[in-house]
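For reference, the chain that follows is the form predicted on its own, supplied as structure tokens.
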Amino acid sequence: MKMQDKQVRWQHFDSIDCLRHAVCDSIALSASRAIAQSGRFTLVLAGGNTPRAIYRLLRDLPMDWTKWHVYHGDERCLPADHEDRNSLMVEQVLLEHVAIPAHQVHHMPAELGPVEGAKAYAKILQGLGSFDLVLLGLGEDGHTASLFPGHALDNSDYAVPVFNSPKPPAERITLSQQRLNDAQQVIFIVSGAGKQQAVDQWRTGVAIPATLIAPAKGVDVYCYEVALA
């Protein structure tokens, strides 16, 4: 185990539905806790078909909907209700069969443009402290959230804007590192053979940018169709 490895919690799963139910599981303990500790539950959403399937396994569990906060990690600079929307995906598939009251939801205004959104997006942050809970996909080319390699992204305020996404659209908002790294627990869901490479990078002490979240807890990577050799 390389000494970066130390604080990444490798699962490899032998199918997606395992893999969707663990997360699930991992979700409804970390909201549970939080709720007995602090009478809320803060998590941060990832996008993706991955999470789509795992956000329409969470609405028929029996959870205290009323206390979860929900934000995102990342966001495109699309009109509210385009279809390559995360907010509208999450709204579509968890949303609107769960009670999380409406101002408890806190969707990136990315309608705004990257820059506008993202000064937005960090006011509603504001002294918000530590998420419960972050969850984050795994790109091929290593990226998180819209954290891309060879962005020279400014980390200095909670919510950042991107622009030349190597991914359409160019434009983006996403949580800063800084940011991701301020949580609890953090979950990386990793599925398909195609993250192969960014997965062996990850594990061999290449500087991919899933690699910059590393919070004081460590980090549980979830995978299924990659080998961890």
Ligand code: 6PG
Given for the second form:
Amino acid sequence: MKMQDKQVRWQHFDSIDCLRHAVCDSIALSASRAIAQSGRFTLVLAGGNTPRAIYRLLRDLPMDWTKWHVYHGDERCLPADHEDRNSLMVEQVLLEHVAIPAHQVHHMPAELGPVEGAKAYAKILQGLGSFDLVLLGLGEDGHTASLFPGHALDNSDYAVPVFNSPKPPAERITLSQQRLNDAQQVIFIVSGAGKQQAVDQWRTGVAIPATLIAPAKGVDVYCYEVALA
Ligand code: 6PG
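In place of the form predicted on its own, output the structure of the form predicted in complex with this ligand.
Shown next: the complete complex, the earlier chain at its head.
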């Protein structure tokens, strides 16, 4: 395996704007390559607040949106129109502004609850193959998607239920570690001094949930407001 594979490649940006544009450029490059290679681009979106402004930047890209297939890394078990749903955020800042065919947008049916919703989403992912690009955030406790510290790993399916999440709401659906690792490219988007401890733990070999994400080609971590000592 080549040296850079399975590695964590850290990049620090001096402004949030630079980080956002760098992520947007990387997504655009990944999309162009995937569409040229296979005629489609399969993208897993991160939830939370950090990616919101990046998704807004995406909509101005000169892109063949008809080739995009959008998935989520995790979702909160709330009504589909709840303001805290990751799917609602993505709809508002991106999907309502670009022409991705509706049948190519795959929100997690988290309104069904963690067990039924995870089962339904796992079915949607069957036969899909490796994701072209997975975007992930990092929580202050080192979680990513809805893989939380101290939670037993569940790789029983592509999407799995989460109970007692320390980050509200308690019930969620997440792609499993195994499914998140089946990706050509993974980019973590990390912004805010609150993430410093998690980054320090990661860089010193402490097994936080983010370290579970180790696809064959390694991961890229784009950072702002965290020191890479
Ligand atoms: C969620 C996210 C979660 C998020 C991190 C970072 O649904 O909450 O998937 O994993 O990415 O908690 O969140 P921020 O980007 O808002 O700090």
